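Okay, so here's just one chain, in structure tokens, the form predicted on its own.
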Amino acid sequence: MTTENLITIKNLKKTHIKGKQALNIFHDLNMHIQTGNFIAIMGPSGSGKTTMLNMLGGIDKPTSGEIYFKEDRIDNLSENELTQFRAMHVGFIFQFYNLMPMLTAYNNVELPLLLTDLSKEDKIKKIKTALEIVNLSDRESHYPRELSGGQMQRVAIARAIVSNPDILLCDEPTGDLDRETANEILGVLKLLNEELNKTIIMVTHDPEAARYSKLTLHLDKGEFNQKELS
């Protein structure tokens, strides 16, 4: 079976200006991310891991170079076009969940669908399916303060997948969890990858978390070294 490239990066350069000093994070970086891959990005603090994630999700833009999603170039899109791109194709999962405390689990998961033209019935079906996938159907009326850290992250995952995005971008998704809970969350991500063919890019400092991926990329001095995982 042929696997297509979901994301293609060409001659990517990212420079941060600090005072009078220019800090090059990436310089002429080229890479392909295939549909259905599960990639862990590791590297020292300040190496550009989160910057890379933000550029893939259209939150940040490269200084130069090109980023393609399938056949479409995204680095030169307007802010309105990027908002639409993210709503249609990208799900984000963060270390500290980023849930709205005044909303129930159900309503937190609903948020990405508010930008869509789906019928009420279709929205309900998608929300309940997402909560079922993360095994939280019995917690849909609970507020974040009534949930454990692991349950809150499951809500965040349900929110990320409710619009059926092509790619999940995860920034230290288990960094605030104990080992047992972290493994449960990683198991959910692995299920999404293997059963639903979701492409996942995960930034992590945790070697144990990286073991759940298919490919680990070590980022240092603007370059990737990779290791396939069995």
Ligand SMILES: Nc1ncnc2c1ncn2[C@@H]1O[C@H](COP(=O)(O)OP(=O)(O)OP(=O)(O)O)[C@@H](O)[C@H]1O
Contents of the next structure:
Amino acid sequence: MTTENLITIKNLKKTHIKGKQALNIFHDLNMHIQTGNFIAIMGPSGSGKTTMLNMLGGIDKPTSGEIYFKEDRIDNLSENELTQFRAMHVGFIFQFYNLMPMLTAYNNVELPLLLTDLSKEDKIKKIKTALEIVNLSDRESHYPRELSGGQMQRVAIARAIVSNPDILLCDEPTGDLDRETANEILGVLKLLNEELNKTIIMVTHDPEAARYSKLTLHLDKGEFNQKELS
Amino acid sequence: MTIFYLVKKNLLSHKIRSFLLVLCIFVAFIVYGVLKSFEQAMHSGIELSGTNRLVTVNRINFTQPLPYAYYNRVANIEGIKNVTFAKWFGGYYQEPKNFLTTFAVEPSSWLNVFKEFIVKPEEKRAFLKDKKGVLVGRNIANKHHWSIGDNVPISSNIYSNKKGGHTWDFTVRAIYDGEKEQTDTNQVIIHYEYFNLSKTFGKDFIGWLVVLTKDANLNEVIAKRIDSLFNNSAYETRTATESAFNKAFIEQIGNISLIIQSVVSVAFLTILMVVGNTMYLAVGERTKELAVLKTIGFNNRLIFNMIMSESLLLTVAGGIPAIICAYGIINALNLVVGGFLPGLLMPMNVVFTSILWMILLSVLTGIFPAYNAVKLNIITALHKNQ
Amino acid sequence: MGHLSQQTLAIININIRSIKNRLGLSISTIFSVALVVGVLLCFLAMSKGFEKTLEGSGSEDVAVILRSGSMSELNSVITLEQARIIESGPGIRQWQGKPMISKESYIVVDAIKKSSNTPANIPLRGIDKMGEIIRENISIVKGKMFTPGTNEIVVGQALLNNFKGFGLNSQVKLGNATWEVVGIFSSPGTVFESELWADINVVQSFFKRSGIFQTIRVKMKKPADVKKLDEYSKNDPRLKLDTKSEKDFYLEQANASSDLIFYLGWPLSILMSIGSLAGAINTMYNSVVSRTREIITLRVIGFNATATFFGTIIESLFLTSIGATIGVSCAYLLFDGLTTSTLSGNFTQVVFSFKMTFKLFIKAIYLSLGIGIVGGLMPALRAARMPLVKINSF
Ligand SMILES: Nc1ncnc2c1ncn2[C@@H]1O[C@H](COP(=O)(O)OP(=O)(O)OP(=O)(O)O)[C@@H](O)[C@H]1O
Ligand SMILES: [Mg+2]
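Could the form predicted in complex with the named molecule be given as well, to go with the form predicted on its own?
Below, the chain from earlier opens the complete complex, with every other chain and molecule after it.
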């Protein structure tokens, strides 16, 4: 396993401004995230977990400081460059799946490929593979409303990995699922990490979920502390 | 799957709503297509007028007569290529409601001036030879099932003949076709000579003169020459281009263009409001989906194009069938009112302007929602509860 | 829970308060209904105004006599001999010992229409004293009546307002004769106000029509006598004339043109109603969908499905009624009394005013209520049939 740094954060400061109130979430954060890691982030509500994921994924920007993806600085990219960055390198997985209700599972997974100019055959191959990985090949023509929560989340994972991103950002991916289904989803993520060497950052409130990761960090008052796995 | 597929899926995911919008657009474009064709048919008399044709009428009013002698006097004026005259016969076939646009004319000069009447040479010869012959338009021949050689009685609601009746007997000698599709083929042309000899009053008077000038640039000068020739006589004249004459006649009916413009504007304003607002709302409902697409990496141009295509697709889905239907309606109406309103067709320019309007309307209805979608903030949009 | 009506009221209250959440859509529905109502009323008022003017012109007890088959005064020709025969017909009212018969000539002359600046057909009617007496609602509002035997003319007030060149004391050249406008007459709401009048003998001689008339008007003792006169004339082979009451004569002309406007106005309005109907249905669907949560919650609490149904229908009617009110008011302010002129069956211009009547308003209201009910129906059904189990998925 390589230990090169996938993400480097330097002197990051993030302040949310709501009306006249300034809310300091990160003061001066420095950290590295290595390629191939599977990090679980835990922490109290409002501590800034989602904010961190948004900045890493290029949908939010730090107030000051620098974020590097491999060697490239991403915090000062234009909106268009960030869009392209997300399309190429990042896969997102949300708590509420956020699938397109009018598209089948297959078409939902296909969405990110619309942004590439792969041949039709390549696209089909990639979609089939992604659906196979999440073990949902038999449901490809179903619409989201015809799927269970766990199945919908698996479609969302397939969508996140179909374009072969370097990093998966998951915000409470099992927050809406029962224990058993949650374990299935976490198993899929673990598999993606171990077999396909995908770097994963997962925000969760569930200590059991954190157990699937290689490293659990606890976010509190703008600082990440390594948490001992019990 | 393509972006277009996404657009289609978005529209189909709210079938009733999309259907209603398409219906609304459909109706507006039917109104547009039919009314605009009507307007142009009303004005086709102006557009089809010969550029170097002048009409000379009695200065008092065109229903007042002119002496027959004027025909020969005008013919001698310099710069004139041809001159002919006509007299309104007030014709009808069998019953007054089957009215016929009937003119008593000097046939050979008439056909020289109205070159848009296409007559077969042998039929023309037969018509010129037979004083009791009649030349009828294709439309009217079809309508009354007249063919060459048929004896047709035509009555007048103005004149009576020496036998004491209002009906003259004619033989169909020729049938003319129009040079253009809009050319009026509802006219009936009879020999002035026959009519003049057999009527009981108003002899040796004609209705108006039609003058063909050598050059359209001479129109004004020649009109003045004609009118000054008869100045201070008992029958003063007023000469104008055929198109000015036809325009004045349309204006007598009323400001039809204004009425049509108003109705069309109202129809378009309605769709602008209904479709615009609905699109705005529909895109608002999809905030979260759009945010996800942006997260996945759809750039602003794609998002913008996607929303604009939706409104374009809606407009086209309503507009194109509407124009086709309007075409059908106009053709059906042509059978009913073609006699009163010759040239009732759907002109190509109506089709073109409809398409321009479709584009304009789709831009107007799509631009604000599309702009909103582009400006949408991913973080706040994702934060929203479903 | 209270009665159905109370429940419905409660729901209407919620619905109407929530209109502000879909203000754009609601306003577009209101305006599209207003526009449709406006268009309908414009056409109906035009048709009504034209009809009224022609209807108002004819008396029941005046017979209009034309040459048979001529249809209009312009085409008719009646000889002095025929006129004499009519004079001894039955049922004719007398005035100072003379039969009330007006032999009239009818000539079309040009006037410049103010709205378009183009020449238009105007009737010049040659009458004698009896012609003036037979027409009851005539009054000279300025100047004086023409003097018989002179080339003086009087001009109808409506004509004066809509056409150029006939102002009081102006000289009018027709052919090689010059006429002087000496008076302006009014005859409110009739076609006569769109006419020029001059002395019959002068008109006949200027226009070389001595001994020829276009029309004869006869004042009968009672309306039913028109028929007697017609029979009398039909029995005389020398006459070949058509006799009908003046009322019928103008009514026939009114029907042709106002039917055209009427049959253009209704299909157009109905077609355009479909557009605003689509808008209304859309708005109401949106209203129902956006209130899914409230509707289901109310239903779970125990509100009746019927109440949610009527709540939605009434919201729809509320919106279309506002639209209708705006449409009716604007149409009234914009169109009522607007004057214009068109070519009548007599081949001359008739000046008429748009007429808004209460009956027309009622028609417009019906149309808008139709849009409201049809527009609300499907969304209301949807509201009434919302699955209650959804309460668990909020
Ligand atoms: N756009 C914003 N404007 C102002 N304040 C914000 C904004 N987004 C987040 N915040 C605030 O920043 C803080 C961190 O928010 P964040 O969503 O990152 O929390 P979190 O750790 O993900 O919480 P949870 O576990 O509840 O999801 C919160 O106090 C939140 O109120
Ligand atoms: Mg969060």
